[in-house]
Structures are given as structure tokens and as C-alpha cells.
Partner chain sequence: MFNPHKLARLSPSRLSSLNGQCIRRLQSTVPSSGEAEPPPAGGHLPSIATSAFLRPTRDSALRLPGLRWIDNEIPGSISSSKEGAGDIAGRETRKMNMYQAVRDAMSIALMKDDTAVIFGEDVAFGGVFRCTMGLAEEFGRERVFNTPLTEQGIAGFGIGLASMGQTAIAEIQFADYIFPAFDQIVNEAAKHRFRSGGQFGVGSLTIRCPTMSVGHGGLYHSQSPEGFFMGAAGLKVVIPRSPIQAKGLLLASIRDPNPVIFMEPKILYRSSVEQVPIDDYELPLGKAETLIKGSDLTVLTWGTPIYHCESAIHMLSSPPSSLAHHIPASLRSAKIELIDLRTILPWDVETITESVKRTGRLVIVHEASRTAGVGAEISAEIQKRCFLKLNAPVRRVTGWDTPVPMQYEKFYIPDSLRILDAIVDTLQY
Amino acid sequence: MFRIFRTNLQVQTLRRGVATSSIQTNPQLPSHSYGHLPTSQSPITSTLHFFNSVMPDGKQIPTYRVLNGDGQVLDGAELPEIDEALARKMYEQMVQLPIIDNLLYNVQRQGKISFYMTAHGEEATLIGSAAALNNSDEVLGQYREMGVLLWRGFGYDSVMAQCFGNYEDTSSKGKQMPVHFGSRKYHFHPISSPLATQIPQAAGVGYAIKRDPLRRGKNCAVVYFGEGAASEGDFHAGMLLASTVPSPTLFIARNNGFAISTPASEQYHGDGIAARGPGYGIDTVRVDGNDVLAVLSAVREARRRCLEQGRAVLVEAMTYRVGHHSTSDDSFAYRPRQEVEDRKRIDNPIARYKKFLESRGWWNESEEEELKDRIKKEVMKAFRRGENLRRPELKEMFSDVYGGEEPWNLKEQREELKALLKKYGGDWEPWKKELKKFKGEGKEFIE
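Answer block, the chain by itself, in the form predicted in complex with its partner chain:
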């Protein structure tokens, strides 16, 4: 009935060239001079015009920047509110990332950990955004966001515990691969290897925050993902839900140019990830992800909008993945070494920010030496400690599958393994050797 009526109305409006302001309840005769469509406020035009850009002039979406490549403030750019203490903390947090990354990358190469992913080149995106957030905002990361956790105080020991999967690993008790961090304490949801699954989850997290009287208007959900992950259906589902069922969800796309070997140019044909924001009615900004002050400003403002409007906001940070995708990848198989070398130099996020700090008199070379020495010592200390701690107790293998009462099958299977270990644990060399790696050497099973 209603449908037929609307169709009639549409025909009528077209014929008369007039429209009403609303047809939702009590339809009125069209009064607008251009007509009115049943489900849209779209103005009517008599010009046949196709479009393929979210910018009125058909150009690419611009990138917001505060510092030039040399660390100088751009003409007309407004510096974010930042004092010396915050500025220095941000720098120190940025500098520590490549130190940890270099160590753990090499440690993987020596076979001491099974896997690692560096964040080389993305230090400004990670630390600039972490600094802009409230530490109790809920973060749903992809896998390259260790910097955000460290900003919140996770600590080197916790990083090492997770990467070595030792008994101090609170992220997953040794169950996940390295860099799959998670911390309830630091509001950092557990990393999952499947790409983009965290994105619609963030919309749910945002909605939960909105419903919580203690957190409404104070916190938001923050979801990080790469430009590759944004190709997954889950990206679109997440953007759609966060906008249609409004929630304070802050989407941060780390556009680092590569999804393993696939360049961004093969990942999308449109204007990056930012172009998709308006498609979902989401406030959007593109920012130079190698400019930590621009990231700080953009994410602060994005967060403010999230909280104030209770709606989703999208930030696309343009950066470059200087490192290989992971320790399982050799990126020189698909990109020229020179391109990477150039990118390390041009707009290097750390060097650029350092120049800015120096120009303010907030940093100098002797502090640089001191800082790097200190971080290296602390990281090495945590590494030595983490390396030498055993894995969690073997019985943990069966823990955390279910909450509440454990089902019979798991109980029985634990008993089955117990019987096997009792029988063969002392005789079978591969098991004997393996058991030594666990805290208690499996004695909770054997005795």
C-alpha cells in the first residue's frame, strides 16, 4: 500500500515539479520547486552529470600536514597544543620502536622466536594517535600497533613475555603467535590474525561505551587497520554499523602502501580509504601519517567529534611500510630496494620530528645518545629475562576454551594427554625435550 502510494507521489512530483519536505507520516503535496524523491533529500537536476570524487573539484582528497619534511612548521599550520614534556615523551616513544623492532627481528632470524612484525616507518602514526587518545579508550588493533600499548605503559617485559610466549605472557598464555598482544588493563583488545575482523567489533565496542553511563561521552572505541584490510567485507560492515547505529567509533586506517606484496594501487581504484568515509556519512580526514604533530591534531579532533556527536569518524594516515610485511616476507621480491631506501630518508617520521624538537630547544644530540643507550639497555634486559623464562604450565593448553563448567570432552581429553605423558613422558626423547620448555616440565600432568 505505502509503496504504491509513494510511487504515485513520485510520479506526481515529477509531473508537477514540486516537492514536500517530508513524506514520512502525513504526506503533503509537493511544494519544492525541483521536486522530491521518496527516500532522499537529493536535489533534482536537469543536467545529466556523473561524478567520481568526493571533492567538489574532482581532485584527490588533500592530506593534512603540520610539519614539512624538514621538521619546520608549514605556513598557516596550527600547532597542536603540546608542551615540552609531552613532546619529549612522544619522541622517546617513537625512538624506542625501531630499537625493539630491530632486536626482535634479529632474534626471530636466530630462531629464538617464531615470528615478528616491525612497525618501521609508521612510528608517527602509532605514537601520534596514541598520544591523542585517552588511555582508557578501547583500542582494537590489527597487529602492528605495539606502539600504542607501549604508550599506555605495557612495558618491555610484557612485550618480551608475549613474543617468547613464556609464563608471564598475560596476552594469551602462550597461545598466540608473537605480536598478538592483548590487555584488559590497557584497554587493548586481543589481536586476531584474520584481517579486518576487529572493525565491525569496534562498532559494537563503541555502542557499548555509549550505553555505559560511566563511559558515555568520555571514551570511544578506536580501531586500527591497514589499507589492505579495508578491502575486506568486515571494513564496510564496520563503517556501516558505526554510522547507521551511531556509536563513538574512531577508525584509523594506516595506509602504508602495501598489503604484503600488493601495492595500494592494486588494493583500490578510488581515492584511498578516506573517500569511503562520506559514503557512510562519516566525518573523515586524511593526514600525513609520517608527521606526528599532524596525526596528533587530526586524531584529537576526530576523537572530540566522536565523543561530542556520539558518531563514527575516519582518519586515513598516509605512511609507508619501510620494513618487510613480517619475518616471513622478503619485500625486495616485489619492490625496489632503492624505493625503500628513499622512503627511509624522505619524510622520515622520527628525523623530521627530532628537527622540530631541536628547533624548539626541546632536544639535543647528547640527550639523543643517552636516550638510545638507555632504551637499548632496558630492552636488552627485558629480552634476556623473557628469553630465559619457560612457557606456561602445559595444562594451560586446555584453559580458557569455555567459561563456567568445562565440557566433558575437554575434561576427557586432558585426561587422555595426562595418561600419555605418564606413560611415555620419561621415555620418549622428543617429548622429554619439549616438556623441559614448560614451567613445571609438565609435572602437573605426570604426577
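Positions refer to the first chain, counted from 1. Each form is matched to the other, and the largest set of C-alpha atoms that superpose within 1.5 Å is called the rigid core. Worth saying up front: this structure is predicted, and the values here are computed from it rather than measured. Compared with the form predicted on its own:
- The Cα shift for E405 between the two forms, taken after rigid core superposition, is 2 angstroms or larger.
What would you give as the form predicted on its own, now that the form predicted in complex with its partner chain is on the page?
No partner chains or extra molecules come along with it, only the chain itself.
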């Protein structure tokens, strides 16, 4: 079983120096009186010394937390700057995610969309980080970051348009799989299916921001990924690039315990993803990803460091994926159902935050019922509208595939389709039926 290690410690900057392994009998750095290596701060020692930790005492990296499981502020913890309006907005945004997820998950099971992925259990990580960012920061997501877009104003109609691939889909005009969102308006780069490709791209985006006088010191690139993606070479390429060619790139690792069916215990032998940051000279923090206020505070500070230093920062959010990996997965084939039910009950990020709001007098049960009822009605309205809209015009199949001049092979394919539609589109019943699903019914090719 994947275990999350938590402490009551505050955010701290991890030391870049070497530390001692917990297996050594004498957990002290070897004494040195021989100076340092040239062009280095590494002290010369005559004692053979191995190390295997980023913490001075060989212990695991602490996890920053503000609220305990009952929504009470921990002794010594400092609340992030937050007023009632922001606190309520964050809660409402968290509550809407499982409502949308449940609907679209069931819709996929009915065969109305081809695929879906939920963010069950990760609501605090997504909304807490979204609230800490500037809405003009460039976001490169993986698969579960719909909440970041919703926070910025991406509406339910836009969500449904993308998942159904209808003509209102501004993400890709019906070309992408469901949950592969993108929005130029909301500074959210299009999601791509290959794992971890967005990580080195984010380092490039961060460098581009640094070179732009109008955005330097004002914005950063933010990249989300799971701990499974951190096993890809692209993770190390992105971290290395952002470290050696410094750029304001904020890496947010959602360590939810599983890379599809592979538990975190089989993904790495070291101390999670946070242990890798100091190796690249990157400021790093591990945060309780089920504590929305801890995430808000940690990401705010991480973003501040990105902007002030012009360098990368790594945040590892420790959470738990209570849903299946996707509609292509049955997680109970590789983990006990009771384990999932226990996590829902004892470490629910929405329930924890709700208790905090209630203790402040910022929320009550009547508001809870009204909120859920309103969201369900709005989501269902958007769903019914989205499933009945036609697909984009058939010609959009060829648009926005390449930048610059259109290549010869795409022109050739368009002319081939045009010839086929003119020959069969008006007479063959299967094609006539299929063309009616498109806006304009393909008439731009037939007439």
C-alpha cells in the first residue's frame, strides 16, 4: 500500500549540500581540513563517505500541511492570506469537479464519448494551485487539470464541446480525444497524449517568458505531471534545461500513488519526486496535496521564487487517486476496493476543507445543498446542449494541423476526400447519414 508521510513542519528550502545516509553508524559529514576542489564548494576529505538522502539527518523529506483531517489549523501553522470570498470560491470549484467527473464518466460508459479521466481525490491539488497562480501564467497540463481551466473561466459548455468534439470545441475543433483541453484565451497549452512531453516544453516556455521584456518577472510557466511521468526521460530533460538555462518554470508533480497500475513503491526506490529537485539545484518542497490551504501557500511561495530568482521550482503534492486511472482502467484489479473506500473516508480533501469553512462560519449545510443542486443542473444543461450540437465543418479536419504553408500531402488528401464525397456523398445512404453529423453536412466539398 502506498503510504504518504506527513509532518507538521513548515515549508522549507531544501539544502543543496550532501547529507548522510540513515544507514551509517555515524550520521555526520566527514571532517575536512584540506580546502575545496577548484571552482567548487565541495570540501576535500580523506574519509570515504557515501550518502543517500537530501535531508541532513538521513530522514525522509517532510510534507507541509496547514489543516489536519478535521479541518483544524495545526499548531504552529500559518494560514495563507485568504478572505471569505476566495475561500468560498475555492470550495465551490472543488465541489464541482466530482460532479462533472461522475457525469462524464457515466456518459463514456454509455458510449456517447470515447474516453474520460477523472480527478477524484486530487481536487485540492488542482484548485489550490490554480488559485495561487496568475491567470496569465502559461499552464502545460497532463490529463487531470480541467479544474485549472474551470478556475480561469472555462465554462461547462466548453468542457462538453471538447469532450463531444462538436463545432464549439475551441480546443482542437474535434480533433483531440476527450479531456485533451487547450485554450489560448486562458493560457492553457493543448494537452497531448504522449506521456511527459509537456515537461521539457514547459522549460522552453519559461525561457521564452524570461526573454520577453513585457512578461519577465510577471509570469511563469507551470507544468503539471504525475509521478509516473517523472519516470520518463522527458522529466529529466525538462528539469535539466530549466536548471542549466535558468527559467521561471514551476514544476508541479501530482504524486497520487499510481502510474496507471504501477504503485509508487515500484516506480522509484528513493524518496519520491521531491528528492530529485536538489540534484538539479532547484528549490523544492513537498506538500500535502489533500490540504488545499497548504497547496495554496506552497504554490504561492514557489511562484514568488520563480519570478524573483528567474529559476525553476519543484512542488511535489502528495495525494491519492481514488478514481480509476481512466475509463480504460479497472483499478480494483491491482488495489483493494477497501483501500480506496478508506481513503475516501479518512482523507477526503473536500470534506477536510468544508470543516475548515464551517469552523469559520463561512459555510453551512443549506448552502451545500443549494450549491450541489445548482451545479448539477448547470452541468446537465451543458451536457444536453453539447451532445446535440453537430461536429465541426468537415473542412476543419485539415485546418490547424500544421503551422505555416500547408504541405502537399494534406492538399492531396483534401482533394481525394472531395472527389469521394462528390461521387458517393449524395447517393450512398451510410455516407449521407454520417455527413448529417457535421455542421454544413460536407456541402463545402460536394457542391
